[in-house]
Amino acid sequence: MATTAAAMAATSVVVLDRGNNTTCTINLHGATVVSWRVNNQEQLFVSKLASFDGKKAIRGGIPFVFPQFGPWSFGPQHGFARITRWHLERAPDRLHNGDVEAIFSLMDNEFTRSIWNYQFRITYRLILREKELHFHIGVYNPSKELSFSFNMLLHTYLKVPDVRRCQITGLHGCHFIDKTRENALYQEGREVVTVNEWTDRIYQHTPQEHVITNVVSGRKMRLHKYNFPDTVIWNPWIDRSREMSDFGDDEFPNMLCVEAGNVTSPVILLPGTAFEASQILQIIIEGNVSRKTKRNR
């Protein structure tokens, strides 16, 4: 049983290596990115106390929602496919550019149909770039009868110095649900979106690239997504930090959630058909103004 336990643990990470210290690190358990180095330069926050238990979701890094966002009546919080196994479907594979790529799934199972009584089938294709990582999903519906609904969304928590350093762009003039003040509606009147205290907002409708200051040596963190029309950030500040037993009191001020997906208004997914959606996250270097990354989409 313990050979089992630890020959479990010892595949229950996958590493992308591009070389020079960039490498990205996936746990199977939720195909959670945990990790995500750029010139041995850690970009995403994990906390502390994160739990590695293969059975709570895992605090930090990109945790992967799935088919509920938020309290869920049928099952877990956020759905389950962040506290289940995913399978390598294809192992860590160098591009001819020097890229690198791997592709998890996620298919019904036991599992899932006892809480969520559906087939599907999701694919998540993750390539490692030299200073950008990219994310392709793709859900497919199997089934020749029913039709589902989902929400999806990438649970992105970045590193950051002092989140009230922060500056979010792309957000001035969008409607947002503020989940601090009993899901009001709000539109949103700053140019810049700045955290100075609990944050948590679903934002509607929101533009494919927001753009994050401050980030980890001061950079520019670039957020490129498709398909993906909402956009989430969360901090829990100081009284809700003390209220998670896998988060530091005193983490919130190095960590910042920026999360691209569909929230409010659920995919339907018909019998036989796909859905596609990306993100991109690239961290800007002054005198870099490419905008490749709209053609890699």
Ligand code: BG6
Given for the second form:
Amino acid sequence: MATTAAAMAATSVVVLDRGNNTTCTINLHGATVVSWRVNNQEQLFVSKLASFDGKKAIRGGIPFVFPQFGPWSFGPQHGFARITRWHLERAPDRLHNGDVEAIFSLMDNEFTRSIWNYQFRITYRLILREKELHFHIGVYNPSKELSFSFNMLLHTYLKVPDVRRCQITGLHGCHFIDKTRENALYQEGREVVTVNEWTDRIYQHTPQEHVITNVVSGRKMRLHKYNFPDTVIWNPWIDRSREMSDFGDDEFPNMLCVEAGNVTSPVILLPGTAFEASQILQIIIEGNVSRKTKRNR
Ligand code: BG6
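Can you give me the structure for the form predicted in complex with this ligand, which would complement the form predicted on its own we have just seen?
Once more the chain from above appears, this time first in line as the rest of the complex follows.
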């Protein structure tokens, strides 16, 4: 790929282009994935009122939550990583199999230390495949003396035609903290979870895989995660949408947040050690087999 890291450093957006109108766009503000198009179909929701002023978190796409999930007495809600400019460590590069990867990084700086006085280094590697987007995260603690603990979460906003028609698998039997009911703890009794009202739940010890039905074009999306024990399900619905200045009042039916993370038990990182986690989003293509079978009848 022609673009160099130096050329891209001047811009705020990095594009991975796999051909066939399959692209992934990352805004260096928060290393926020702001678009993932597969054969020209956008898979992620970004609000029409999202702010790109480099101050607020971008409302939509996949903001990177670190080192805090939720409100924080030391600093901004959901931490500083989503409002800090990241560094492009490796410009988009085509791999031998046609996939395209790029690597982003974030290190402690004056701003982060003024909020949270620890040294850290995060590398965030994204790989765009034909129908998949891979996320590999490493956090390193370079300190010789100090440990730190952190939350981390990929705040994925899926674009959906109608959230009321989506089903989420893999949550049956899991305990969840319901933020809409004063953080009470419940156990999920449904085989598949649906969203028909304001929903803000932290499901704990969830399995490595969820399938979300009825995403773009009525397809299914698989979310596979490693070292992310919690799954947050969020949709603000009508009243909460009105309270957000960067979210349209009528947009809630078109998004569903399914967020993989370490939320309820923070990760503790000892001096000189590293933590790794990853996620894969995969569009499930169905129908070929059954169409063939029908034709052969
Ligand atoms: C979710 C939280 O992850 O993010 C919700 O569970 C929160 O409580 C939502 O409202 C959006 O947060 P923010 O800071 O981007 O408005």
